[in-house]
Ligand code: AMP
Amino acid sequence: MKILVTGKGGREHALLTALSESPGNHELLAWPGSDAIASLARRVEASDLESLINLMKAEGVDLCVAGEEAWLVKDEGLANMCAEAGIPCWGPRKESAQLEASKVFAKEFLKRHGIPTADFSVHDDAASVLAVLSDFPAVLKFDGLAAGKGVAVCPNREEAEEFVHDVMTKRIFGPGRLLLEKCLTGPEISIFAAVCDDRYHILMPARDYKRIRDNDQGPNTGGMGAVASMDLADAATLQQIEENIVKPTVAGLQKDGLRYRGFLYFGLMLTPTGPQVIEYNCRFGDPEAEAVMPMVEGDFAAYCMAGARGELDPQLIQFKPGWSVCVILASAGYPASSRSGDVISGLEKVSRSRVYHCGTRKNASGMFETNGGRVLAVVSQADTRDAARDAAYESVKHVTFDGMQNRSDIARLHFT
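Show me the one chain in the form predicted on its own?
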């Protein structure tokens, strides 16, 4: 098959690696890809979705796999335009991808279908949300896409007012509404499902770490690490999640006439009263993909193709036993900003871990340097969580660049 993956980060590097390790001699393409991804897939050039579709038709692409979320809702939508061109796409239609693109859409969907989630209110301006802001900690969410940075859990009014000012007055994420949610308590878990019309297949669960510093301190990021294992939650909890959240979500999509073929991410809080939905993402999570993908066995390429054609086949893939731990290395200034151009050393010394490139490029000397906020994902697998964590951090010791940031408690916090 000839397969094109959209995106350029660590998630796409992990997806393309899994596709490259699938049986068969598949030709892989990436748009826009990265210098690191170029070792796995041929990078193609397109100025927009229309030119990308024309390129895929000219290239005879058999399957398009949606990586990053933005193209699912831009213009007519990647999956919609693929369908018009007769190209199978593993990624949802624009109408369905509103589950991620609009927090308001998602909350109203959850409420309409009786799926457990926090109480909320929707606000069009700063004054209206500040007028009802009284309970802390308070959860504030920008309605649109914000690269994982549009959510703030504010412990006091001062921080809440600052976030409201940034989002609603300064408009750092652009125009959009703001949600105020009741703050849920409990451990978080990320559940992934492959959804194909009225069917679904639940994949390996994961847990990510959003805060920039140890002990969940500091501002939210796109994710500073993740842990994945089939043993992350007990069977009773996973059954409860399936019955109360996954199954009614898929039924709700069908009832609302929202066609969905692709990965669906459920960000959940395991509250004292049961699992509740924090958010949906209409693609694989990042950095969870970097933790989960190395655990996939079987024919991942055939799995994605079957799903895109409406023939979901869970038997095509399996998941390894044990644990996978991902540690993110971030650039100086992240998450408020990011510094590019810092040369990365020691990659050739990493032998016990996979390294996925999230935000790198090659300089004129052919060396990798930083090119974004999250720079690298260092990932290790082992029979036990402790062994996987130790292996990942041992590999991290070899990699250096100026201003490098990483947490030291990935796969330790929430487990002690």
Contents of the next structure:
Amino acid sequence: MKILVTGKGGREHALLTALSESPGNHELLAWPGSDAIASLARRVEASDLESLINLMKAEGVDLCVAGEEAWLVKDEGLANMCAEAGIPCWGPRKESAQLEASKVFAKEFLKRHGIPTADFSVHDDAASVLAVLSDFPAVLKFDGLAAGKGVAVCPNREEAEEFVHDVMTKRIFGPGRLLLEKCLTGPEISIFAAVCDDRYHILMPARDYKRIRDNDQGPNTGGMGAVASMDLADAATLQQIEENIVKPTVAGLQKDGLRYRGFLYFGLMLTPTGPQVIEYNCRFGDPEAEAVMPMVEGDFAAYCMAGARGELDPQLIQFKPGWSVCVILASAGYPASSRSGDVISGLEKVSRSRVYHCGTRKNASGMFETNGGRVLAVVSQADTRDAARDAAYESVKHVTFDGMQNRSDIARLHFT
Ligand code: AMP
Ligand code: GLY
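Condition change, the form predicted on its own to the form predicted in complex with adenosine monophosphate (AMP):
Whole complex next, starting from this chain.
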């Protein structure tokens, strides 16, 4: 098969690695890909979605796998345009991807289908939010693209007013509504399902570590590491998640006529009254993909193809027992900014871990250097969480670049 993956980060590097390790001789393409991805897949150039679709048609691409989310809702939508061109796509249509693109859309979907989520109200202006702000911490969410900065958990009125003022008066993220949500408490877990029309297959659960510093301190990032295992949550919790959240979500998509074929990511909080949905993402998580993909056995390429054709077949893949731990190495200044051009050394010394490239490029002398906030994902597997963590951190010791930042406690905090 000829398979094209959209995206360029660590998640796409992990997805492409899993595709390259699938049985059969597949030809892999990446758009836009990265210098590291180029060792697995041929990078193709396209200026926009329309030219990408034309290129896929000309190349005779058999399957398009959506990595990053942006293209799902751009123009007519990647999956919609693939459908039009007769190319199977593992990734949902634009109308369904609103579950990630619009927080109001997602909350209304959750409410309509009776899926547990925090109570909320939607506001068009600052005055209407300020009038109902009474409980703290208050959770405020901008309903639009905000580069991951659109959510604030405000401990007091002063901070909430400042956020409301920035978003609704200064319009720092541009026009858009604001959601006020009840604050939930409990550990967070990322649940992934492959959704194919009215069927689903729940994959290995993971947890990501969003804050920049140890002990979950400091600002939120795209994710500083992840841990994945079938044993991450107990069977009763997983059962509850399937019954109360995954099943009604898939039934809700069907009921609303929202066609969905692709990975669906449920960001959940395990509250004292049961699991609740914090957010949906219409793609695999990053860095969760880097932790989960090395645990996949079987035929991942055939699995994605079958799903894209509407013939989801859970038997095509299995998950290894044990634990997988991913540690992210980030560049100087992250997450407020990032620094590019710092030369990375020691990659050749890593033997016990996989290294996926999140934000790197090759310099003129062929050395990898930093090229973004999250730079590398160092991932190890072992029978126990402690052994997987030790192996990942042993590998991290070999890798250096100026300004490198990483957490030292990934997978150390007890989950439950
Ligand atoms: P989101 O972008 O919606 O995933 O929110 C980012 C982060 O904010 C989540 O991972 C949670 O840690 C936190 N958060 C979001 N909604 C709530 C809520 N209702 N209660 C408590 N924390 C929340
Ligand atoms: N790990 C969080 C995300 O992929 O959005």
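Positions refer to the first chain, counted from 1. In this text the structure is predicted, and so the values were computed from the model without any measurement. Heads up, when I say rigid core I mean the largest set of C-alphas that superpose within 1.5 Å between the two forms.
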Item to check | Core-aligned C-alpha movement of residue 217 between these two forms reaching 2 Å | outcome: no
Next on the checklist: Is residue 188 displaced by at least 2 Å at its C-alpha between these two forms when the rigid core is overlaid?
Outcome noted: no
Next on the checklist: Aligned on the rigid core, do the two forms place the Cα of residue 318 2 Å or more apart, comparing between these two forms?
Outcome noted: no
Checklist outcome for this item: Once the two forms are overlaid on the core, the CA atom of residue 175 shifts between these two forms, in angstrom, by 3.3
